[in-house]
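The chain below stands alone, shown as structure tokens; this is the form predicted alone.
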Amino acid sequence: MNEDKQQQTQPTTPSDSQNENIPEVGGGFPVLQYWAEHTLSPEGFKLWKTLLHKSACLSCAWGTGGQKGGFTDEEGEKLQRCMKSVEAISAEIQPPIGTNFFDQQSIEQLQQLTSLEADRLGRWSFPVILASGNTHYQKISWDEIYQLAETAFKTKPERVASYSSGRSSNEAAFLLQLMMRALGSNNLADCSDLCHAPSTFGLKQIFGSGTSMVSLKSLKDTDCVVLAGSNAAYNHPRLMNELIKIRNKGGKVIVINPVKEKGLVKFASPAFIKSLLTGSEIASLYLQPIPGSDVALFVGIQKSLIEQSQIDQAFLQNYTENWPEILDHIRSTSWSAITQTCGISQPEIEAAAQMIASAPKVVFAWAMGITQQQNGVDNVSSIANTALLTGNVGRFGTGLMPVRGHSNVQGFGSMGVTVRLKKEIQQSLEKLLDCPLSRVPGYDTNALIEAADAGQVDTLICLGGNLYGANPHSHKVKRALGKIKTIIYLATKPNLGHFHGLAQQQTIVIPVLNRFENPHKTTVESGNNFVRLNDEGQTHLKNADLIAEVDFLTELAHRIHGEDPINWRKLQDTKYIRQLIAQTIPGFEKLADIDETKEEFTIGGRIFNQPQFPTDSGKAKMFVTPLPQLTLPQPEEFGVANYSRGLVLALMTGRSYAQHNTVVYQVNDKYRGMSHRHCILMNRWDAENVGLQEHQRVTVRGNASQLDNIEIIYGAIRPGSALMFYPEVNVIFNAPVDSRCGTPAFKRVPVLVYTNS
């Protein structure tokens, strides 16, 4: 079915759920709630231990913590933590596994549970295995670990790999890569591979610079944010105090979105009193594209803005190249194919631009809704294109700004845990090792999953993350890790993969320190490029043998290298890694005596307050973005024999309220009225006209499988669009990618919604 006539019969305004159960606002009261009855608790004595921690906030890359104290942020702004926050320690203070568990529950037992239930058994305490031909994990010893880790990393280094989380350190992640470069390998898969590297990627070739170019200071000072396919107030809570003051000072808030979530509408935040007790507007202006279709609706804001004569020509001139081709390019594309391509109306896109042009400073910022597309390097370049035509670049409360999600995701990319590493850091690490990397080019993380499942890879080494279930096509994933004949997973805590991502002769799940428990000091990474130092700390888990992950790495990496040309036993000690860091990283001059100095700070070459950009010429280089053919298969296409009543739909996967990653902390969702997991947040205009109804239970299949008894909600979601959450979804559909960076498209998952009833 084609979209653009689909459109066309559609309602163009969302109905909301009429469920009576969904908040007025998001955020609180209820974050009250939630904070007293868990800093009251039994866990409230530990739970305020770890709040009160110097280190770095465990769950989004917008955390605060660090030697400011565990409630500022890096402004000095006390009182910022969020419930996010709470989620993830509380999680971290339970109590271990006991020993005898894995004795009385065996994987096929440990596969029924869900991502909640796994993450419930309690901290990893103790170091297992699971061998080829047994059914259930057993205790293995440190010595039996080294001697089968080292026996798996003796292969041919094109058939080793592994993958991370932003969970870790920067020292853990520059160990990691260092490691797996000393042995000729570059297959560093990362969980971002899943999420930002369209972000990194799309920014790097226009900017000479892969992150944000906003500071926290500088968002205080910005008049105008558009916000697109984020949902802040779910996942970066604090991001919505920053909207909130924005507001407040006369600013405006455009939120792109095809689902109308309640808290970027309204929020409620405990950080203001006002605000806590009657909720503030946070959209200005809410447009709900078409999924996939943001490339049209920007180049329709670079249209307007042409036509209402708000470009910034001599910016262009002076601080761009091939703005005359983006400029034809514009013109060229009529208004028809936009609207009809994006689902948004011509003097809704006019009211966007006009409001961006009237705003001396704009901060374009976004998340996955916008990169986890097919066209999602399209996309932040039809963003950076957006931001560099009205001049919305370099200059101080302007630019551009991706929203990461885990707390040190961005610090991994730049300790180079990355299969594109950056010809300085190449450089400096072959001047380290004195001698020349690898040059075959390493595996992303979906191309890990093919090359697994082709049978090209024997050992894997992962750095927290789950790896089975952050990736589309589950089915397809756990056999792809079953053919892999080493997995080593280090961990805090169970999760589906450890159940599910099964190796084919051995399984190791190695228990690790969290980071306020690491007895190590060590540093992260914020999302706005600010470098925290976090203390040591002492775990809760008593007689437990549990290890720090810089430990493990320096003792495996000496076993496989000895000490040629690095002594990788003296690296236990995190100072000289950050030194190490320091000679080899740009921008990361300064850890090289943090230690001594505690000074935090923003790394360098990446805060642009000047339209001077780390190019070749200095210039931004502007890339033409062309419209998304976007169509939807015919019902016959998914291979249902016979249906009563359905449709297709173009299904999001997301995130639930209370959900950091795949963890899952509460299996409802109260600001979109899905009570369980096995729901789909449909429009009414879809329902109804094919004759299904609001809690009726149907069918939901991909082009891989089906999920049977999905309960239907209504919502305020965008007309032939749907939204299911992750990760569960994700065994339904095998997802194409962005060529250029191995992103799926998981916000744009074609679905046939059926009963037989």
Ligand SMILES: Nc1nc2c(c(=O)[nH]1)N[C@H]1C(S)=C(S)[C@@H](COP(=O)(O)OP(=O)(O)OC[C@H]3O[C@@H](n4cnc5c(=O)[nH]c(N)nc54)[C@H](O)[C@@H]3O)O[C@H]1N2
The other form holds:
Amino acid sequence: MNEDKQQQTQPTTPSDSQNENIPEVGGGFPVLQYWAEHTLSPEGFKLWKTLLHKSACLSCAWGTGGQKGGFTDEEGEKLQRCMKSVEAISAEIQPPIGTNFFDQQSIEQLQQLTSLEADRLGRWSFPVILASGNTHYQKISWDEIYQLAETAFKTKPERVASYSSGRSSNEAAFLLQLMMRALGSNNLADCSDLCHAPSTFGLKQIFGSGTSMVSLKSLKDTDCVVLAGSNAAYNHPRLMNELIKIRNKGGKVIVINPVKEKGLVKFASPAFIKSLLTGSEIASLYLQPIPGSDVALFVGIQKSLIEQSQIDQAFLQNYTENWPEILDHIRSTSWSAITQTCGISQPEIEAAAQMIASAPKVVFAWAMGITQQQNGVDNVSSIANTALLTGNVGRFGTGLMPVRGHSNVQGFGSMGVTVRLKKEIQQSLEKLLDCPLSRVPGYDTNALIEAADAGQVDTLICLGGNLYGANPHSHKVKRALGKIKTIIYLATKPNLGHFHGLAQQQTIVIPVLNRFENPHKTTVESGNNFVRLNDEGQTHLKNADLIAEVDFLTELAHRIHGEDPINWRKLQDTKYIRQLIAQTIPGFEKLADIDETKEEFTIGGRIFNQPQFPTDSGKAKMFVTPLPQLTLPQPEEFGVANYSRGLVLALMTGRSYAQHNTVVYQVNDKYRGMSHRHCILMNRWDAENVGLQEHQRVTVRGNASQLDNIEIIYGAIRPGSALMFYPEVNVIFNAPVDSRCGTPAFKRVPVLVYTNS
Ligand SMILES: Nc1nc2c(c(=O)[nH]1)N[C@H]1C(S)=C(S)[C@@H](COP(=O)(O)OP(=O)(O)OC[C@H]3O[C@@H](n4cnc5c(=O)[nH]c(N)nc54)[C@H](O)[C@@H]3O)O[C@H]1N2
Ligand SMILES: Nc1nc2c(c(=O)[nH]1)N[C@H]1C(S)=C(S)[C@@H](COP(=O)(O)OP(=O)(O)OC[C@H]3O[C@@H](n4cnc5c(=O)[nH]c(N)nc54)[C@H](O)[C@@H]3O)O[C@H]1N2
Ligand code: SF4
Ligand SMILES: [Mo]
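Now that you have shown the form predicted alone, what about the form predicted in complex with this ligand?
Whole complex next, starting from this chain.
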């Protein structure tokens, strides 16, 4: 094993690709151009209609739209809709898949499609089945579906599982878990297991509450944002408006990211004319640590705060537990261990500490760079410790803010779609169902794949998402899903999971209506804990045979469970589901009469403007965060017999500019100069050190398999690390998970990059 390179002698601000087409700033005119092209195109009318519909944006959890109109945020600010929203809507308003399409396309042919091609097939518009031995998906009637599904659910409860993705409504999510728990199964895997589970787990054990504690209003009041492991310029563009405003009033933004993301250096926001013309500076300080090393960096910041006598001793004494242990750990961790682990020099760490100490109010925000690590929970704890040491929690304008993913992923967790159900919810569900819930622990996503691979799952229902594409080690996932007897996918659009994630006996795809087409009112929850009400809508898919998720789930539950103690069919009116939610889920009381009041609201008990927390003692409980031991395998360990040039790197896998998770909208990433999906972003120094060059084609090998013909692109990325796009890259590696919450280490994948030529 070899230590990650220290790179003290290497360039810390590496040069970009020589491609002169790369924009100088993130955002800007290309965004407006995209808006114009789409909103003025033949589909423009449908697009505008949807943008103006009273429903929350489909895309990310920053949350725009709802009752105040498509362009308004929860503070009533206008012009808050980004291009990602248009991208998501454009994909949903595609024409339907033709009724005889599957007669002509065999499953083998469909398996050749790329993610983008699969999405471009159009909308699912009639239910289909692929039975074992058949080569083509075939149309199937609703009666047959319910019969097959009912039979499939009549197996041992532990052998039934669900997986879900956070785009469906709170109502559908609540029904899903109620149906599963009524059956006696806690197997409620969810995309959050692959995403922010370490945030939820970490925050819950420290503060007793697992979500962001910062409201949008409070964020607007802060003086400093620490943004770690997030590429908000791509994935939460409207957060950029807040960062610009914070900088404009003299505040600071500290970015922590091994990649110097263009839009986090400078961003041109279409919301402000001046910003659009000249671009706005975002990062006041940009630190590029070694992937996976954030704990070391935060412990370094804490050490420097102690050395500068900048910690808030009174706050620690009054409002936290375990602080003496934390101080001991920080003091006994040497500067050399810190700088060697994270690769950031002591003066840079001290500058960050100074910036945090001198800001009256600091918000700490993070995303996947922090959570998708083997020590993701420690990462979150180390950020929380930094906030607590400086008294930046429990006060307006301060706090911890995980930047969530899918537009309703947080709602799924609140609704009880989780393997770690809150005690209060468990008790109220037991009352509702009039029986104890099963005590058999449920499968999270990683456990689900393992259980399926061990032949322990008979039936799987997927409420959205792409279980196949989202997980590491695609071959293994395919094999595991192939051992499940029945898989039922509820989906709006086709994705690779529907063609590769096939069950042993039957795979059924149910076409569903999305949020803005739903005949029922629904609700969702943003990452800022704000609940939005979505109005009823209509689909453009005339003569198609789609169903609302709630209608399918209630009918299925009725067939499985009968009418007692829940009258499932009555729940087809979503108003009654909201009443059950209001009864059973703490903080959602206002949902009981939201149909009448139309009042969107912030969930009670989540935003802390006082340092009192829902823990047993009322204090925040601090956790020691050991420094990670970051090693990379030797080249020989990859089992490649011989190669002429190559090196081992820590690969980060994530999103390009134009994709939403496993769904690719455009092949190129113009802000990183990657013109197609089969590129690896590398540092020039690394490449040239072993005789590789930009644009050369290489093989990238992980611990599961390899991808050939990958083009090297130079980027402003930390030496020793690289970046590639998922879902394609998921084929090459099996990732270790954080044992506390099962989240795979997608952001630190050891790979051998080599060539024989
Ligand atoms: N347009 C668009 N919007 C989206 C999504 C999308 O796919 N497209 N997906 C949604 C979802 S589900 C999610 S979870 C979010 C994802 O949003 P993000 O978390 O912003 O997305 P990622 O691309 O996974 O990675 C974020 C950043 O982490 C950095 N990083 C990698 N490793 C490390 C590390 O070890 N330390 C630090 N400090 N940084 C690191 C990467 O360089 C990258 O800039 O976005 C949501 N919004
Ligand atoms: N290597 C690597 N892998 C990763 C990640 C990474 O950074 N690197 N990130 C992980 C993260 S953060 C996440 S969240 C997961 C994402 O994993 P998933 O959530 O499982 O995947 P998505 O690609 O978001 O799912 C898209 C599909 O959802 C369906 N869909 C869209 N809207 C609706 C709806 O309203 N109802 C229903 N029923 N279906 C709908 C469509 O069929 C669409 O094709 O991927 C994870 N995988
Ligand atoms: S920032 Fe997120 S929620 Fe807001 S408009 Fe953009 S994609 Fe939608
Ligand atoms: Mo996510």
